[in-house]
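This document opens with one chain alone, in structure tokens, the form predicted alone.
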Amino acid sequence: MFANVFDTLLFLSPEFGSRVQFGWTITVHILFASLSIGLAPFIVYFTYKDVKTGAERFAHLRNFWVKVFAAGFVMGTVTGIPMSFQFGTNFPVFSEFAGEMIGGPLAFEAKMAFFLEAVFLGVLLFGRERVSDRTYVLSSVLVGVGAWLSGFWILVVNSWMQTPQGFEMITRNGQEIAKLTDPVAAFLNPRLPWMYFHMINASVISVALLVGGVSAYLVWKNRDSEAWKSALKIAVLILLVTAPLQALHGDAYARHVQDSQPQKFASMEAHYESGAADLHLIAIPTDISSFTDPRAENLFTVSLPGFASFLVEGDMDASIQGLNEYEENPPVALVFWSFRFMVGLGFLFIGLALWGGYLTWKDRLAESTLFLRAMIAASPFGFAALLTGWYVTEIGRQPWVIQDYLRTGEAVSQSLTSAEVTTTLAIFVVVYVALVLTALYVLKWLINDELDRMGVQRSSRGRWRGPIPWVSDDD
């Protein structure tokens, strides 16, 4: 009796636990595959204004962001591996359930996006010299095509679990499945063109921050830096048509959510009993049961009535069905803080990149010490918006891991064990985790390098004296 209550104790579920590991997986994994894409643009810029202009900073732009991202395409490899095999040893069922469908994409993805773009890259790291001009822009090109397609056949497959269409269900061996009919009906299903753009432009808006964030940060150390002006410069730019334009598109897209997953908008909006729904502009929980069980009683807000009936109908009247209409639901705390989150941090978004604005139309930006230090804090923000918009699209589908068709608790391998799925759980958190310091460090390796070669003094200490606190110097 004591061994299974310890069992009990120490070990999770085989769903929980199973569920716990693949989101870790994909929440480090994610990070990578973000960067790759949101560097793209930057590494085609860079490259093409090299060759056109032959100016030594956007070389020097091109050599220290293309290492970067060379960094980020072998963690984003060596992340996203294990999460295919996790489809088998963790979920089989899905995996049997749904394989016509998912096997075709992800099969595109490795053949057509992933040689695509690594080949490329090689062209990229050591070919500068090798190759004609005309060549070498072509390769950027091709290696932001390689990275924009990644996450194209990627989004294929979570997009078909939101909206699935182009099949029939069929029983084969004595369990039901799901037969591809229709492969152009699956594949650009309704949700596709929703999560593609705004999963591709949240990543430009973390990568605009990132690259924000290192230029301000050397800009500061060195305001005679014209490579790092530029560079920052650039990122302004593109934060601020990138920004604004997410908050247009997620609000598009919300109403799509509502119209094609409503019990996940009501996770969104805490909206628990059917009728008009309240837009939170603000929420903040009043004890300790408001974070985990967030409603309209127990947490003090600042909403317009009826608004959310409003964005998503048109109507300030019109019913929005709600989460008690549903036998279950969701971990309503985790999507509703999440979607706080990530909205909180896209206007933060809009109001930095409206600054960057100002002070790059009065030629200021490089001058103001505060801005730069804004930035700088920023760097990591748009990662944490889009891991936060991430589970919300996630966390928000349960209990489904095919909406309407497939239970995430039936998709779990039935002879999976608690102390299997635990101890894998453990070895992952320890992995990801020290792979996740080996990016900072060579981040940081990447960084130092650059102060060096501005000629700027470093602490031979190492002790932290300015506002990146992975990055050693004095002021």
Contents of the next structure:
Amino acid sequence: MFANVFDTLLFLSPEFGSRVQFGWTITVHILFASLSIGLAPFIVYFTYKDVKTGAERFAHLRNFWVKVFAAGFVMGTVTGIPMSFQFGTNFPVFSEFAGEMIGGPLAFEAKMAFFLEAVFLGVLLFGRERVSDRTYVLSSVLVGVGAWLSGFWILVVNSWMQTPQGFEMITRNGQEIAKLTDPVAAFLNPRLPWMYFHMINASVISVALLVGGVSAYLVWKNRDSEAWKSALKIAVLILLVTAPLQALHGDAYARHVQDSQPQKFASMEAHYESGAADLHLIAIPTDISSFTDPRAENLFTVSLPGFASFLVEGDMDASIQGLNEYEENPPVALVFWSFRFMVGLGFLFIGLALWGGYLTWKDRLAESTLFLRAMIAASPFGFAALLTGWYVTEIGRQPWVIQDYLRTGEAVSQSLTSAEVTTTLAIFVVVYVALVLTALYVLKWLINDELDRMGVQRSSRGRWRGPIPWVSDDD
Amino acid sequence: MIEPLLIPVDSYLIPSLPTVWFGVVLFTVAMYVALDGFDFGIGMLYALREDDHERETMLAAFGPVWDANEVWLVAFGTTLLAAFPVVYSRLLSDHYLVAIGIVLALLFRGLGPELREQREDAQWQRACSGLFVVGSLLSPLFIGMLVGSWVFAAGTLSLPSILTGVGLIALSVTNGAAFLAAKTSGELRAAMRSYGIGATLAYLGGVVVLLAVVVATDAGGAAETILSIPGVAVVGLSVAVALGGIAAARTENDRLWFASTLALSGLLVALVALLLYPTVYPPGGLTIDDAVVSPLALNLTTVLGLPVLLVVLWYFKFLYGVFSGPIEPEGDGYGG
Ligand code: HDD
Ligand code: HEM
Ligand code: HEM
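Next up, can you give the form predicted together with the partner chain of this protein, since the form predicted alone came first?
Zooming out: every chain and molecule, the one shown earlier first.
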């Protein structure tokens, strides 16, 4: 009896502990993974330009960003291995149930992508003197191909979990499992193209904001730096294309989600009563309870009446199934606010891109201190949008881990104890917080080295005030 | 139904395909034990050398290849999941804590050298070196414990499992010493030869004790396999190769010595294969046929996966070709 009370007070249930552990570890992993995916094209471009033109500024940019890439890659691999282990350690029922469906793609990911990226990154980092120029540029391309393929195969797995198809249910060794019947349907499931495009574009946006922010800081400190001015310009031009594209694509994506996962869509809009749904451009909680339990009817909103119905069905009065019709719903508040956070930031990035585009056109990009400050401030927020988008996707599909086929609660290990999962979760929290802090410090050190190299007296120019982790305020 | 690559749906491409994949899974283990084994060895030997220049040299040997080597572990895990999902889920969930221990140890091992390079500060570098050494020691220990409990159907903390872990540590030191001897010169090289010979003897001793314990207690019904003709042959061959390796080290033929340590790793995995076959998961009594995925899934993995694996082996050869020859710690990156 006492032991029981003790247990429930101190320890998380195996299910809850596993979910939090998985969610937390992938949150950290995806930061580094998207850094690699988004930075890869920059690395290829800088390497190509460096080798081709021999221009000092490209060598400079290549050196700096390859160091960032290398550190991020190591952190991506060391946090990636725990991810694949957790399928077995914490969700063995899921792995057994879906082994035929996800095992292939994960094995292809390792063989086609991880090896490629790791082997050629070795050449890219250590082989400048040992291989020809062509092989060197080719290595940078193959590293990028590896990163983009990793994303592809893992998203094959995740998108199948959202829109599962291409299998039949059978019983083997006394266990219900999904037997592969149609690999093309399973791998190229309806969600995959949406998810892959949105994710790759999100990674490029996040990294463009990071590159832009770091460049803006260095330009602000040293307005004569040709290298960093050109990096800033490249980042702005990329944002000018990718940011609007993301919003357009996201809008169409939402319609697809409504089609394939109506319950998730209703959570994204906090739409409880079936019927015509409004589109809430701005939602403001009127009191605490509507923050933790948002219900469309209780919020102060600026809405376009019937517009959500219109977007989805092309008809203002189309009825959208409300959350009241389901037995069990995801934590709506998390989904609802995460979605608004992502979309809000998406529009902010468009604004920033247009501003930067205008300044580029006027050839005043490096002169507007206000713009430079805005870029610096925006630099972590691409990653923030990317994470919250994933929370919408993953939390919004609860209680299912495989939509309509397997509940998360059933997927968890039977032999796992509360004490075990609580211990490992605590370790992962401590170690990964340290890991993320270290990554931020590494970036800061690299930036400080860069200032030294450019001969900037740290206190010579403006002082940065504000919590951007990779920017120093100590000068 | 679509049959995209003209793959048969209801029968395996060849009847023995499940056994072939049992072999592929063990092949990935062998690559991992041999290649990341020498990385672990470098990490442990690093603790024994104080001199800064020597340490930089050791890190420069490790830098360009360790990450690619580590991917063989991921290849093992995902291949196991693709071919024998039940084994993957049982192996990891039955040994929860040691599995999490492996990933954490690998994490420290990977981060240590990368972070060490970021600051000149002596205290910082000492801390990062510590992570590197501890990670390199605990990784083979935990991996050995996991493999031991798998093969001998024993608890994680049982004697056979722990002895397997200790044996893997000794083997990793052997591999690391031979690799470094082949890539360095002077005093460091001489030191590596003597460490390596000691580690080889420790490994042989460890294997003998382990087999004696296993035969005496008949853990997992292993006694019969070990005393069978193939069992005795693999053990005998291991002893011969180990002694041959020592002789090569003595006669300063370091490349041959390194090759012999690769063979030694392969023989260890061959022993594991003998002990398992035809089961794949002794604790549950699961055989290859019980655990294997359905024909379509395995055929697909074969047609799409096996050719890629050959390409991987080809560019691994390229990688080791680019970084062959003695190390110059003056280059970029680790040691730079
Ligand atoms: C820089 C990051 C970023 C930005 C600016 C946006 N998104 Fe996004 N969004 C993501 C990053 C992201 C993501 C993290 O990458 C997700 C998670 C899964 C996925 O495929 O992409 C995502 C998912 C995602 C989903 C699917 C949720 C699901 O699968 O259940 C929808 C409907 C949208 N987004 C819609 C939008 C809209 C209308 C945006 C308007 C500006 C927008 N996104 C901007
Ligand atoms: C890349 C970004 C991803 C993020 C940020 C993310 C985030 C999360 C979060 C927050 C949870 C916990 C949800 C909850 O319990 O309420 C979760 C669960 C889970 N996700 Fe994801 N996920 C990502 C990608 C993936 C991928 C690629 C896969 C599969 C291949 C996957 C598989 C799972 C599984 C198996 C669970 C555990 C069951 C569950 O709690 O739903 N996730 N993820
Ligand atoms: C549950 C989901 C996931 C699992 C099991 C997983 C597994 C892994 C593993 C094992 C590695 C290490 C490979 C190595 O040793 O080199 C890795 C790295 C990587 N993963 Fe993940 N991953 C997951 C989610 C994701 C997602 C959602 C993405 C992006 C879309 C992603 C992209 C990458 C990339 C690009 C790398 C290479 C390392 C880097 O560049 O930082 N992963 N992942």
